[in-house]
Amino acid sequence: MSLSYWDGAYRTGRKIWGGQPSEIARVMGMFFEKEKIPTSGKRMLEIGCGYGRDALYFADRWKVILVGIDPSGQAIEMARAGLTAKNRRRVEFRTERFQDVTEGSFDLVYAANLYQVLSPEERNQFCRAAPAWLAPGGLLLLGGLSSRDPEHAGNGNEISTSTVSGEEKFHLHLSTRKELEADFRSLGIRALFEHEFLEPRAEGEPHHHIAWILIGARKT
């Protein structure tokens, strides 16, 4: 993952995708309501929290005790600025890579729009580490771009795409169902489905995406 790119994107303090929770977070919320999965008081880790829009959504909606991590110090500064007296005691933001997480026993681990920007080795590291972050029966909540994503017109292969400035590159991977089933075979997959949506942008037209929603449980 290109840290220099993301630090640059967040340096202006601009909320790239606006201040509302992501579509992935909303879909996860609806799934949990439908399945009547309890969340109050659960320990939750968000990997790649960016400027905290999903973390604060879950903290307020689900009443979880949440740790949000992101390798971009610029993003974490923005996330901390969004804390309020209401959620400050239950939410902590850290500048940290997922490879450096040593804590386990989280009831919920959430990562949205992260898996697609990891290199092949980073994805392997993520898949190996995921069960260790979870308490027995804990859930991994993953959202990542599909190989059918209209915005990037990928076919599941590794591709690179230009940054906003066009001066640097960042890695982008579009996943297939078969690949995700293999990547997370160490977990019991409870749900795996595609979701199509328009992603708002702070500037410019919305992006048209198709993303995978994966919910997997640590095996006991």
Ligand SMILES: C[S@@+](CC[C@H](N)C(=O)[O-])C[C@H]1O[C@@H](n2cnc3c(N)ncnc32)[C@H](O)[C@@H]1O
Given for the second form:
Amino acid sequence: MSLSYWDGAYRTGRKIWGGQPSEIARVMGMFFEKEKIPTSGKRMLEIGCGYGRDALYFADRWKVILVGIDPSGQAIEMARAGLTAKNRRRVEFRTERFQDVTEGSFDLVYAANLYQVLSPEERNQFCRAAPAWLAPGGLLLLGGLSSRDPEHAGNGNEISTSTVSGEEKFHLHLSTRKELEADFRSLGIRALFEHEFLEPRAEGEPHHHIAWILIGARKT
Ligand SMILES: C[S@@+](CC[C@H](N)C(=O)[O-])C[C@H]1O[C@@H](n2cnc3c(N)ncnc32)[C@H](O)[C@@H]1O
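Moving on from the form predicted alone, kindly provide the form predicted in complex with the ligand as a structure.
Now the full complex is given, and it begins with the chain already shown.
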């Protein structure tokens, strides 16, 4: 996946998917409420935070201590601009790739709309690193496009026979349940379900998506 693609996409300063939190963040919020999982004061890492729409939502709603990382310096500048007097002491945004994260012991690691843009090698790196970022019992919260995604399935050139991948403007990988179960077998999967929604766009029509929501716990 080309990092320059994303830096270029953010360069206009426009919030590509609007200023509200993503649907994936909202669904995670509902899951945590239903399961009564405490969040206040927990350490959270968001990987591929973009311009911070979800990080700022979690910081305010969940009262977490949050590190948000993204390799796009432009996106990180936009994310920092969203900090407020209430959350700036608990939130740090850094221009960084997940491959360079050296800290661990996070209670929560969140990545939305990232897994699908990673190359096969990067997805392997992500899966291998995930348990090391988490404290024992810590949770990985992953949201990524499904192979049944109405917007992208069947578009682009398929580059693998075992999975649905495409080369549209950028590499895109659409996941199946079986694949995610295998990719994250080192974690105890607590939830894995599809969610269908319309994603707003700053420009043009909303996109119709089906995404996987995966919640996995680090085994102690
Ligand atoms: C589709 S965007 C999603 C942004 C954000 N999660 C959201 O939903 O608003 C994917 C993001 O992943 C970031 N990204 C790509 N490769 C990455 C890597 N190796 N480490 C961390 N983030 C990465 C990109 O810069 C981009 O901001």
